[in-house]
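Single chain ahead, by itself, as structure tokens, in the form predicted on its own.
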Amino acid sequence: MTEDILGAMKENVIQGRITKDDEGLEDEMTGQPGVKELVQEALDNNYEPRTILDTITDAMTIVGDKFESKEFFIPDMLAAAETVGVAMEMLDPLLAQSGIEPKGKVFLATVKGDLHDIGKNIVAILLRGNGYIVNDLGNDISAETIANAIKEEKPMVVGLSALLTSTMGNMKGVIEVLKEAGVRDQVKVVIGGAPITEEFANNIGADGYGADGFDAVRVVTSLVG
């Protein structure tokens, strides 16, 4: 029974099905339980929240592989990520109650002048699904606001996003302000977004570059250790 519920949960994450009313990638799945129903069913049957989280994480690893091999595209990744977001809303309080230690705290922000947030939101969901505490500071966030937040809450990593070539230069400004505020050596800086490259990340002194949401999780994990 366990494998039936967890196996169905994994498949529905991959299919991007939140509820039984969703079609997913295969039309014949309509009417079958989606991730929301399956997570609740697993909890009702006393499955450990950690076991459910591991199942969801395994599913997103498969989605990541399919995305990298171009079998999946951005809409497929978004649909799967949305199922993880729903599942985490159900699991977060239970994971905290069970005393499971998070892997670390990560702050995310879209830099000043940039209002785009889809990529950042995907990264937030994927990080939460991999056991990190995520504080999304939002869009159009100043370097000073980021520095003050780091001083107060001391995250291990801050992820910066920019989708415009006109705003990507503000990432360097954030790093400079972090130095001036005396907190640059307290946090790892990971950057990403459509115009960003690894060369740019190296040039501005960032600690890492995520080419996409899945890559960002790998980079964060490697930096946190």
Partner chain sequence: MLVIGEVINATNKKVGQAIADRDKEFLQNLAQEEENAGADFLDVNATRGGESSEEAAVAMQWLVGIVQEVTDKPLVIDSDSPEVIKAGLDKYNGDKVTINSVSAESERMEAILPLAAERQALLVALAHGAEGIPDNVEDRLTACGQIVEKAQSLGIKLENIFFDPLVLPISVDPTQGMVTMKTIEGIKSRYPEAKTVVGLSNVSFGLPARKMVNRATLLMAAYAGLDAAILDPRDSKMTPFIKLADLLTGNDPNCKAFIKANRKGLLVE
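For the form predicted together with the partner chain instead of the form predicted on its own, what are the coordinates?
Just the single chain follows, nothing else.
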């Protein structure tokens, strides 16, 4: 029975099915329990919240691999992450009760002058789906606002996004302001966005570069894990 519920849960995260009414990647899935029903069933059968969380995290790793190998596309990824969001709402209070800490706090922002948020939002969804607490500061965020937020709330990682070649330079400004504010050593800085390269990240003194959403999760995990 154990493997059945957890195995089905994993498969349904991968297939992005929240409830029994959702379509899956195979035709005959509709009508079978989705992640919401399966998490409830597992809890009713006294599975540890931690075991359920691990199952979901495993499933997201597989989704990441499938995305990387181009078997999965962005809609698949978003649907899978959405099931994780639903599961986490059910699990969060129970995890807190049993004293299990979330993996860490990550702040995200699109830098000053830049109003593009699609990439940042995908990163937020995937980080949450991997058990991180994400505080999305928004778009067009000044270096000072970012530095103050870091001072007050001490996240482990701050992720910066830019789509424009004319705003990517502001990432360097953020790092400089973090230094001036004396908080550069307290936080890892990860950057991403269409014009960003590993080389640029190194040049401006960032701690990491995420080429896409899953890569961002990998980099964050390697920096704080």
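Predicted model only: the values in this text are computed from it and were never measured. Residue numbers count along the first chain shown, from 1.
Each C-alpha goes to whichever rigid part superposes it better, and by this rule Ala109 and Asp4 end up in different parts for the motion between these two forms.
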